[in-house]
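Take a look at this single chain, the form predicted alone, given in C-alpha cells.
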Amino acid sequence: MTDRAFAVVRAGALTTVQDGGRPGHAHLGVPRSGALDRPAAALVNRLVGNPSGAAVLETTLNGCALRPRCAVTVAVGGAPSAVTVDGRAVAWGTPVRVPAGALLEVGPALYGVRGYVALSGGVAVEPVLGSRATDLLSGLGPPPLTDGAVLPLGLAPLAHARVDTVPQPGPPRELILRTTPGPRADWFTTAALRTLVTRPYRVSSASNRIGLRTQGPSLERATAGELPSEGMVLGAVQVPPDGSPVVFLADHPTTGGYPVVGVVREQDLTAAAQAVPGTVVRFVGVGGWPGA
C-alpha cells in the first residue's frame, strides 16, 4: 500500500465506493449500479479537480470518518450534514485540504439520505467490468466499507481551475416522479391505473440501493397469475403481490417475475436518493398514461 490511500475510522451504516457504473451489462444480467445521485457525485468531484466519473463515498445517514495517509483535498455534498477535520469544523459543499494524519469526519445528514465524499485522485480500488461501484444486489466491486480498512487514492490531479462552491439542490419535501405506463399497464385494473397517479405514497424505511419501496394505495390487478421472469430497467414500477409500488434504482436486478405497470423518467430518480422514510411520493402519468 502506498502512501496514496486512506483509513476507514469509522464507516458509518452503509458508505459504499460508488462512480459512473456499469451501464451496458443487463445482458449478462449485471446491473447499472453507480452513484444514486449522480449530480452530486459529479459536483464533488469537480470541486477536488476529479474527472466527473471518478469513484467517491456514498455515505447512507449519519456519515463516515476517514483519515487519510497523505494530504488530500476534499469535498462533501449530496445530503447536507456538519464536517470537521480533527475536531474543527469545515465547509461542507466546498473544497478541503485536509492534512496526512488528520481526522475527517462526515457527520449525520441533516436532511436527506446519501452523502458524497470525493477525495483528489478518486478513489482508486479496482475496477471490476470497467467501474470501481459496488453492487450490493451482485456483489460485485468492492465490498462495503468496514471500520479500519485500507482504500488506495489515485494520483492526485494536476493544478486546475476550480470553482470554490456550487449551488446543489436540497433533498426534496415532496417526491415527483413522471412515470409512463409499463409494459404489464394492463395488468392493472382501470381504478388501481387511476389510484396511482392521483393518490399519495409515502417512501417506505424498507428502502434501498436496489428499489425505493413505497406505503400507501394497494394497487389492484386484472390479470391474476404470475409472469415468467423478464427483463427489468432502471425506474421500472415494479408491483408485488402486496399491491405496494416498488421503484427500481441503480441496483436492480436484471429480471423480474412481477408486473411493472410504469417507468420513471430516469431523471426524476435523482431526487429519490434523498427522499427520507415518509417523504410523500406522487406518481404523475406521462407519455399516455391510461386514463390521463
The other form holds:
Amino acid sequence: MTDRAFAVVRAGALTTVQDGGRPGHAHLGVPRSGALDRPAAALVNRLVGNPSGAAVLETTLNGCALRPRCAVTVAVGGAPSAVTVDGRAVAWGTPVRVPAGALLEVGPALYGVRGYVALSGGVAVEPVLGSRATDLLSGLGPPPLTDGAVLPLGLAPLAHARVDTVPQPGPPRELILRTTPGPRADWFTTAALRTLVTRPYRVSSASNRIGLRTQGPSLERATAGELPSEGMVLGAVQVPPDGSPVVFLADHPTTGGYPVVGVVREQDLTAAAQAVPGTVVRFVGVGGWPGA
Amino acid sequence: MGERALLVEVADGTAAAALHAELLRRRAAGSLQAREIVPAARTVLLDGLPGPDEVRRLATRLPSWEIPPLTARAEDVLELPVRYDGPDLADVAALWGVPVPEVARIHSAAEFRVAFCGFAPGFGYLTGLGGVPEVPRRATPRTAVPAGSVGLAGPYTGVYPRASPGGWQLIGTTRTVLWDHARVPAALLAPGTRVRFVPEAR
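What's the form predicted together with its partner chain like, now that we've got the form predicted alone?
What follows is the whole complex; the chain from before opens it.
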C-alpha cells in the first residue's frame, strides 16, 4: 500500500479530474474543458505545493471519500465543506497530511456547488491533447470517478505550500453576471434585451459543466429562422427556442446554431460555477448594452 | 464577442474558407495572436485574443484586408474508402430521383472540403456535393449511429468519428479511424482538409 495512487471510496454525485483544460483545439470540435472554478483549483494546488496546472478533483454538491495508498498532502477548497481524516475533523482550505491507508472524507457543500481536492503530486492519469480534464460533452479525458476506482498520483513536489490557509468565502446571495452584447443581440426584440438585464432569473437544476441554465422570462426573437452554426465562446449566453438563456461553461460545444445574445465576463463565471439551483441570477448589461 | 473574441461574418462558406486560410497564415507569421481560430458555416471566430484593444483593432482593420481566394492542390486530397451500404440509401436515392447505385457514384465523384468541425471531436462538416437536392435531417434522430457512418444533412456530408446519437441520413460506412487522440494528428478531418470518398466493393 505504498504506491503513488489513491482509491475512490465514495465517488459522490459527480467527481471529475480537472486541470487547465485543452484550449487551442476548438477548430477540431474539442471543448476547452478544465476546472469550472479556476481560482479555487489553482489555490488548492498552491496549498499542497503543486504547480497551478496540476490535475485536481472537482466534486459536485456532496463531496467524495478517498483512501490514498501513500502519505500525501491534501487541500480541499472551492465550496466549503467538512473535511475529516479517519473520522477526525481537519481544516478546510489548509494543507493536511493524510497517512497512507487513511480515509479522507470531503462532506457535502455547506454552500456552493463545486469542491476542489488537490493531492500532492497531482492526479496523474494519462493526458489527452495535453490535459487530464474530464470533458463531459465530448467524453475526452478520464471518466468521472466511480466507487472502487484507483487513480495514479504524480511525484510529490519539492516545493512547500506558499500559503497556510485561505479565508472561507461567504455564501453568495445572488449571482451577478456582467454581460456584454453578443454577436446576435440584434436577433432579439428591444424588449427582450431590456428584459434580460432588468428581470431576475434563477439557476435551473438542469445546469451542468456544459452550461448554466436559467429559468425566467423568455426572450423574444426579432428575427425568425435558423442561424447557421458559428463558433462559441466561454460565457456565451445562448438562447435556445424555449427562450431561456444558457450561459456556456467549460465543456460548452465549440460551434452552435442558437443565437448568442450576450457574453458574460470570464471573471464572473467563477461565481456561476458555485451557484446552486434556485439562486437568483442578475444579468448586468455592460460594454454598450443596448438601451442600458 | 466578449472581451477576447471576435466573430467575423462573411458572405458565404467560400469566403469563410478563404478568411480562415488567411488568418492561419497571419498567425503562423506572428502578426496575429489568437488561441483559437474556429471557422463555421459563414463565420470565423477568433478567440483568446490578447485583450479588448486587440479585438477593437482587428474589428476596425479586418474589413480592409486583401484576402486571396483559396487555391486547391490536388496532391492534398485525403481518400476515405466507403462502403455505400447505409440504411438511408434508398431514401436519399428517392429524394435525388436516381436509382440506388447512383447515390454512390454521385457522392464519390465529388471533391469535398472540411468547412468546419463541431458536434464531436473530429466531426467535420464537408461541403462539395452539388447538383442534387439537399437531404433533410431525419425527423427522429437515431439514438445510436455507429462510428464511421457517412451521413448527409443539408449542404453537408459528415462522418461520425465515434458512435453517438445522430439525425443525419446515413449512406455508407468507412473503416478509417477519423479521431484518435493518441495519434498525431488526432483528427483526420480538420478545417480545410480536402476529401474524396472512394467506393469499396460490397
